[in-house]
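Let's start with one chain on its own, the form predicted alone, as structure tokens.
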Amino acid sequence: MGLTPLGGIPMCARSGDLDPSVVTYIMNQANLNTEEVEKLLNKQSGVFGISGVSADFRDIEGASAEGNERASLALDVYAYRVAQFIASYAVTLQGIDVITFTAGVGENQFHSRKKICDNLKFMGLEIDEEKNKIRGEEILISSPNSKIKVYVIPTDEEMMIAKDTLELIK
């Protein structure tokens, strides 16, 4: 993310990075004011805006499986943009040792993980398709031949919030 949550990859309902002139173009074409375009970019864009289905990846994956082309496009755009960000970090870090998928999509959507990893095959990344389908446990999903290790690590955000809250009130 950048200054606001709009920066970066397209999220559930947020646009992600875009050409700055898109904002004024949308405002002029749809006759929107600043509040309306801000709502559009924050609440009606991202995979929801592309798919036209939902901001929930489970719904989008279901629609894609039923042949909804916009839902499939939303999943492809998301995976491509995540892979682009990972590749850009590889340049900054001069390589990648490990990729970790966690929370929401990273932990639960094995199709999205596969698409992201498939976009990174050029870096020597390979996943074990069967291990990638396992849910709810910490697991190494990269194949033994992969040059990059790929893990799925479940989160417990509620426990972390409780621990942080307890620490604050002490």
Contents of the next structure:
Amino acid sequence: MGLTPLGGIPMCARSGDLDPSVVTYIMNQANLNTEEVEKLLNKQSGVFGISGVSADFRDIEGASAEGNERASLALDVYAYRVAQFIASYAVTLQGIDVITFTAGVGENQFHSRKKICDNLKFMGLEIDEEKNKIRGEEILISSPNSKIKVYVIPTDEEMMIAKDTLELIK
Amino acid sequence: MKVLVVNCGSSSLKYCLIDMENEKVLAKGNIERIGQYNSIITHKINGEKYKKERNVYSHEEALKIVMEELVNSDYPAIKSFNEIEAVGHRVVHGGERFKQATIIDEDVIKGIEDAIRYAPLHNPAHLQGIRAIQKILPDVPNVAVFDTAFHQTIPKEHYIYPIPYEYYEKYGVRKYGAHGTSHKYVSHRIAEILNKDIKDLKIISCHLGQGASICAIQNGISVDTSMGLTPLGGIPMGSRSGDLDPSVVTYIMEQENLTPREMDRILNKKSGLHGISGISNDNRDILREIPNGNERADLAMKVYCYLIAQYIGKYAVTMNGVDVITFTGGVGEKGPDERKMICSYLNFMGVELDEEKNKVTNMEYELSKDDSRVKLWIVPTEEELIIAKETNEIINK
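To test you: the structure above is the form predicted alone. What is the structure of the form predicted together with the partner chain?
Next comes the full complex, and the chain you just saw is listed first.
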């Protein structure tokens, strides 16, 4: 994420990073002001924008399973761009030891996890397909041979905030 | 067989006359400040450079001057116009319609007009050049060679943006890419050099010049590239930003009260290396300032090389690996400092630059160590020659 939470990878309804000329081009073509285009990029883009189905991954995966091509396209674009971002951080860190998945999609949408990891095979990442099907618990989902360990670690933002708060007032 | 290559910008024109028998450049030059006073005409022939100043009001007038220089000057390159057998025009944007170079007829002109919305400065200038040549050389075939054509093989999941799909359908918003002519040439050339079938190679081609783009080439075709809807997208360039969190665009517009056109100008002309360093859009000027302790110059080069290295990592994902990385364009061919900094990020992928070999500039040369898993090469590009070759091929089909 960048200046605001709009940047980076595509999200449920947010675009992530773009060629900035896309922003000015749409403003000119559709005659939108900055507030309107911001709303469009925050609320009507991402996998929702491509699929036209919903901002909820469960709905999009369901539609894709029923043969909805734009739903499948949205999931492909999502996994591709997330995997590319992981590789760009492998450049940053000069390699990766462990990849973690968390939050709604990261903890529960095992199809998307698999798709992302499949894009990273060349880095020596191997996923255990059975373990990957487990939802919402702390678990190692890479296979024993995988050069990179892959974990699902459910996040708990409220607990972190409570702990930080307590520490500061002590 | 002699081919004239014409590259019309909004207020400039570059030309090059090539003898296809031996691929020799007979004469070349450019005209700057077209449509303004004191236009500058530079003509090069036999290692000599001739400079003139006069008012040139249109691309048609400019091309008439080119013809005079080529034929009737004190230093003629050819005896008569009849020796020019074809004219190849560089066209920046071909939209989704043009998947290869094409002989120009009225329908093709219509297609180039339709793509004006994606390249509002370039395509109208190209059309003026085409119309002018049609008047001056009515019997000579014109060929359009598109910067976007090579990238028309990119699969949909790589060219569609995560924005409402209707904008793709209604306004054609998608990735088109650019520098296609150069990426195509370099990828075929490196396969030749390595004596391999291009279909067996995973190539990342880095065209680093004033404009810069990276292309992933697998099975001999472009499967992804960094420039986007327009040549503004992708990696940072001399004065262009490359990809951004789009909220940067709207935030600056609101803070500075800018129109989309003004914002476009800032992102195209005042960003990239120039924007960060505040020095210049030329890498050499910026590198010169680093030993003097200029922190923003140092920062600009670090951002530039980091973001390029990240893009190379991205395209390793696209192709599930990479066999060879090529460098071309002004910076790619003549920028050992940049190449070194970019490659320093990529050791983990099996990229090992030989620092001694890396001192070489401006020629076809292998830069990687013998045991580097990924090969590194300089492959100089010659866009005019490639355009002439494509033109030649098409009219002889």
